[in-house]
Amino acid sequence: MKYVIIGGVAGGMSAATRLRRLNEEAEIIVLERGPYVSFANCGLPYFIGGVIKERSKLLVQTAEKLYQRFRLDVRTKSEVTRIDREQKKVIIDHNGKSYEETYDVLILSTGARPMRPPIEGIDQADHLFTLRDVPDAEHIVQYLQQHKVDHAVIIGAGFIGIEMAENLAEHGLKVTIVEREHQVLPPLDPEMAIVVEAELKKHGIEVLKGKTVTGFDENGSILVLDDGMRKKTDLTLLSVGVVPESSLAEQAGLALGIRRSISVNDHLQTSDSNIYAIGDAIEVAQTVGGRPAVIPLASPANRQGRMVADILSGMKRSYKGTLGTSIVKAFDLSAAVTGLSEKLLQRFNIPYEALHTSPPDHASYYPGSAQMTLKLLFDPESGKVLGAQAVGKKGVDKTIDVLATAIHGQMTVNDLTELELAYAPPFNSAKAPVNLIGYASANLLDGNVQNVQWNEVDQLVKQGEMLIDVRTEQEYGNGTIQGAVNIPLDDLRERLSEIPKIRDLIVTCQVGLRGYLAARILAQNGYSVKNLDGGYKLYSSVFPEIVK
């Protein structure tokens, strides 16, 4: 068999040495319209900052260690031009000239490329820069070195702008960030992103979100704003997200998905029975609820070019989706996600309910202790974890990765209590932050507990409802929620007699534990009582400006 694979990133690459491991007679023929193969993109931000120093730490392989080991026929400098399906073969240009070469099974692993939206004096705008691979990382270094670059702004708040930003700013720029959106992190809800957006201003970078930029003047040194702002800049970094590169695909006729992505079936094979796709070009389901997607990410990518080869070799295997799973580093923050969000249940109309929780990340007692914001989303019947999130300083990568397992697994909220999970003082907590987000919502799920949300209460409060803050005289004199009456926990049995029955009760303390106990003490003495979900501290990250 001849198999032919155009791109030799992530997913090619993976797919080209599972193959070569599962069959040492195959003809394997990797083509790479750039000068590199099975590079690490997701390093060259900190290429860009110095952290990493030297560009061959992010050059993973070359085409002569791959030919050495794996005896592939890896081109670089290839590009292929055409795609001609009944005779299948595709057309190259290698350096102006052109040829042809055959196959039996052709690969698309042709990656995503920088979306570069029509916006006026784009084209004349000099310091414009994207980034997708090492030759840009490069063109962002060598301006740097060569220019005078006092303030870089970067148009897009995803998770490469983020690290840009970072990347940049420790590399002594004055960094301003502008978003469409109305938060950094669009894949976060806004109460998880404000947490980085405060990291991001302590740090210096300004953010401007809710804003677009519509023009480029003076060569792209000045950047107009729709609201009539103009910001001078020495170096443009646009990262407003990517699309899939189909235009092969689409040439050649095959089926495309949403976003022009490539349509593959479960086994990873396109409306032509010869052709498979992987990668960031590639229309998938998302897991939770299976709807089609385009997910951009490095695992997936290779872990759809290892399940191609083995298809390709008569193994039984299918592709059930992507999560979805990410993080990002946030100067002294690290932000993750995975599954779907609130915004995207809402949009998909997918019932759910949300909790938050603040655990820290191993046992308090244990110096360097830090807490982190965690988020649930589960199904309010079943109980199956649908989406998490968490933010914080230590521990994100972890309690992700075990979130994200549970949803593969199909796992529910009391699953999640279960879980035995390696533990001691320097590593974790006995209840583990896991455990107790588990237990938290088992708990609102079997009804010991109802909710209210951090954009709920004070409508709530306007309409009559009675807010008490059950912290500590010294806390509530500290800062609280607008409207709130301070009765302490400790105190509240012996003075319930100051809280009338005939209205609807919300209890809130720091972070939402003491809440749910005062609210189980005034239900089982007869009232109506919501405890306000990840508590004052959650309210007031996102609502700074309005806490007294």
The other form holds:
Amino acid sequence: MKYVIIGGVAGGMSAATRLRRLNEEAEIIVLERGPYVSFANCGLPYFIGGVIKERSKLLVQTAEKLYQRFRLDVRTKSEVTRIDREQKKVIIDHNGKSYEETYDVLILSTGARPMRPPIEGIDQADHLFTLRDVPDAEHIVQYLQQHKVDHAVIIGAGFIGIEMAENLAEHGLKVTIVEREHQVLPPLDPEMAIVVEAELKKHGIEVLKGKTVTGFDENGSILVLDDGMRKKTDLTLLSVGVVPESSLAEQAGLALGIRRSISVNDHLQTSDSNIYAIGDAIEVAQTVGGRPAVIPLASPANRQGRMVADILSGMKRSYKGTLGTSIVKAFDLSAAVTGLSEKLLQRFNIPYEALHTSPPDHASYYPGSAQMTLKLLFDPESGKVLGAQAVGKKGVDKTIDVLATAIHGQMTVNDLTELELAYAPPFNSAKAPVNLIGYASANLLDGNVQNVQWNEVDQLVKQGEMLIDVRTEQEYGNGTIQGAVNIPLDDLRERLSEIPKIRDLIVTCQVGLRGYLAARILAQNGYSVKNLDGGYKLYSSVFPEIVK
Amino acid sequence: MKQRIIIVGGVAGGASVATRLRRLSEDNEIVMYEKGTYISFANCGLPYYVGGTILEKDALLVESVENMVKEFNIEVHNNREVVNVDPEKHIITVKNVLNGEAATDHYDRLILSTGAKPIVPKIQGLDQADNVFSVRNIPDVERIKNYIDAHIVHKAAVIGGGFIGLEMTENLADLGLEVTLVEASPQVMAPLDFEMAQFAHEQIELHGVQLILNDGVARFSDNGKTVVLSSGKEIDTDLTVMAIGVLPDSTLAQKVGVKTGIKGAIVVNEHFETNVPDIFAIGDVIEVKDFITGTPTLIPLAGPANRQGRFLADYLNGLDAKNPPVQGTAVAKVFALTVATTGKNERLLNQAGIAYQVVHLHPNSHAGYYPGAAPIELKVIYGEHGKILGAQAIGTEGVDKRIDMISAVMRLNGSVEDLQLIEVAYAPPYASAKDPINYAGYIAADQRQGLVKTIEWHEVDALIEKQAYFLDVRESFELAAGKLPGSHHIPRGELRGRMAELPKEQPIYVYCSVGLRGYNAARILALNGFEVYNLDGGLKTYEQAKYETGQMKTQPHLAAQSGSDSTTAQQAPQCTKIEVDACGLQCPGPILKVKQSMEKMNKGDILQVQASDFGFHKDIVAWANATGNQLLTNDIVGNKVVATLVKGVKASHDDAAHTLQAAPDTGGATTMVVFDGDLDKAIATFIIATGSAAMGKPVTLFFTFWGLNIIKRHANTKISKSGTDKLFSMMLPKSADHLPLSRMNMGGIGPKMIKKVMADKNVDSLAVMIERAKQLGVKMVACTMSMDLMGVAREEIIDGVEFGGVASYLGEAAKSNVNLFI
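Now that you have shown the form predicted alone, what about the form predicted in complex with its partner chain?
Then the entire complex follows, led off by the chain already shown.
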């Protein structure tokens, strides 16, 4: 059997090594366009920032080692220019010379390339970079070494944009991020992303939201924004997203899916039964909701690589879909997401309930604990978990990983309450953040409490609902939501007579817990009451300017 | 209907049930009786209060009495002990602990949340000892703190190596005390299996604690100043903590006819109902259902207690809630290590007669190339249909996260297949693209499908005794840090070419350091028809299981003596000091980094290396001994091992020069012109080259004409060539694997023979010699002019070769005192 794999990073190399472990006799050829195979592309921003000091650390394998260990015929600087499906062969360009290689099975692991929008002047722009592979990173490092670079502009505040902002700032550069949407980190919902934005600003990064770059002026040293602003830059990184690298597949007439990704069935097989495809180039089904999507992440790519080798070796496997769990470090914060966001649930018209909590990552009496902001999205009927997001200094990865596991297991919020998570004071609380948000969600599901969201409360107050801040007088004095009256929780039972029964009530506290307690007291006393989800903390982080 | 609900015990479960009851109903009267002064305190934080990590006592008070009253409208009676119950009349008798006054109260529902109490066995001399303490509540730890403040305390003994015992050990050690930990069983932390507990044993000893296993307390003498063990051993102590376990505190329950089971634990149904109407029980005092076996068991943990409190409140308010079976997920900090477990271990599965399989692995906590990565020692146990039965993990980072995920998979009866599919949040600071739990799933799934057969660490010794064929597939230099006695050695990279050496008639037991290369080798051999087994967890698991307690010198922070007889080269001021970070390195890991760094150094230079794998602490001792380098220090600093070495006087480049006798360093350089491309000449070239390089001489090999064939790459790189170039290409050997012999070539039979002889005599193959020469810094230059003449493209030449003309040769030759033409 002769396997030819196009693309020698992540998925491609996982497929190749696994194929060898399962078939000692097969001929396995890996064709990689670039000079390196199997490099750690997720480490590139940290290499640029100097956190990873040796370039060699990024190079996970070399062609030589892969031959020695796995008898893989790995050919770098070998770009496939055409697939001949009739003859089952590929045409390869190596240093300007062209030759052919036949295949029995072809695996496309062509990845995704940075998007390059047709902005005026983009082709004349100097010191404009994208970041996809080791040579890209080397270009940036060289440029930083050889030029006086004071100010960098990053276009696009996605994961790579944020990581690059941090690394360039750590390098001593003044960094500006320009983002088209009205928030950073578009995979997150806005009230979660705002916490990250604050962290970026705290570290001196200028964040320009809701703005697009419309032109590159003076050979790219001036960026022109849609509001007319002109931004000087010594180094510009374009990180507005990636597109599936599917031109080979398209030329070969393979079926394509959304955003020109390569269509595959659950055996990762394309419309040609001898051609398989994996990684960032393919269309996958979202685990939650099953809709088609392009989810360019390293873990799924690796998993698909291994799975395609299993399938080709006769094992029973099928690729069910991608959850899309991801995480980014932004200075001292971590921000992570799994499943669907509220934005996507709305776009897909999927009914949901949202809930925010602010638990400490571990017992607050043990030193070093830090509060995180945690958001859970679940089905209002069945309670099934649909998605989750977390932002904080500690425990974010663990919390989201456990919730990703829960979604994988199709758990409901009630199941979350039963999860038995490892507890000792340095690591967790006896009621872990995941348990607590499960409890709070179960309360919503059971109708023990009704919630109102951060973006609904102002409108409701305007409509005449009474907003009661149940925090202490001192907390209230330090700032509250406009229109709120103060009745501390401890006094609530005694002061019920002050609250008119005819009005609909909203209660709020700092993070939502005391509000919930107040809501329970009021509800049991015959009031119609809602609790402000996430409390004053969440509200004031989104609207810092309109709190009193 | 308004009810009066009385709760006995105001901590964990009791506090949870009280507050939840109130949140669900404003009407009911909720009454709490607590015999202590404090309610709802953080008992899991108690050891850290003793150690001073938690400074304020108030920090331990989760809910104050005042808060319970004001925020939750709960009637709280602290310092009140419920001494009797009249179930018929629904009346309790209460004693005021402070003044002894008795009172009664009426209940509609009674909830017992009386917890568990430390076991204090009747030991001779205990009554005369005023320095023996247990740790259950705030007054207990205050007594310990007061005792330390008021007395001169240098030495402490902790009896019992469970979670509390270990936490107390660490905290007392943190206070600067000399601590002895005594455990009656062969290991600490019963939820771990022995080989995993060995990591904890080493960690405890690395931090200067004296660890005594398999020994119990026979008596106290000298008013508690001496602990006499069953073995007769005596321990001097100024302060002793008894932490040999807890028992359900069910005195009250038993008194009033509530049915009890294991160790006196209260028997409840899934709704927490006891056999007595209107009496319920939750928390450490009850029997729970084991998640795996379905049988009753005791699992005194805070998490389940809190959950039970909440679920009981739900049930009493008509909500659907049942006591879920308990997995027993637990975690503890043991100095720099985190130790976590969930589900059942091997010992308990054997007892229960449940069949299982295990996998051991040692993956990095996050991407190895991002700073701070450290190994996680992970063990996953699975049963029929791949269902996960338990997991254990130990490491400095990311341990709790992995156990939590596995615990969640178990909750829905998930299998090892699920572990493969969990999509973990990945960015280099947090995880790897293939997370440790994915890896565990992959390995286990391969086992299940029969892709690889494994043996466990505890099967090794018997196999060695039976003279089984063990095959070590690590690189040569790794052997210096230890190997299995009598094992054979073929580095994995050479395996395909040397299979003829292996016996077909008997099973082959393959191993490497952590199991990964062993697995790859096992696949190669299995696909070639051998009966092969891989050692699960590799040498690391086996060697850790063999760890011997009590062998470490009493001052582990100080340098271990390297047994080398090198002169005591102290830090001479002119020495260069090189610092190396070997954290998060993939196997073969830190030792390779040390070796490579040492090679670049001069005699007497000092290397400081830090590693995040604690196994490095003993590996470096063995390596230094074997290679004649001197180990100056070998310390535990935070969660890292920091060692310094002096490059020894007789330091050899381990086995690199094993084909040559070591010769005195005569200075000068070696240059060779390699003209011929015959296999025998090539071998001679590289023997001389590696030999001289091993003696510290700079070596340059200048490849020209037919000699270029030696350094062609293996992969049949297809390069379009024209005319004569193409012709040459077809006629010339493709790579070092295809070289002819200068004599007795016999149409290619000769080279095959010599390769077999080399393999039989355990001489490295040419490819390995070339690789080693590169590692030793042998400079290889390909002559560009002859490349042109022979039609050899640069792409055809192996990596690491420079290109140059005659000038570069002459330049090197001028510096050399050995100059050969081959």
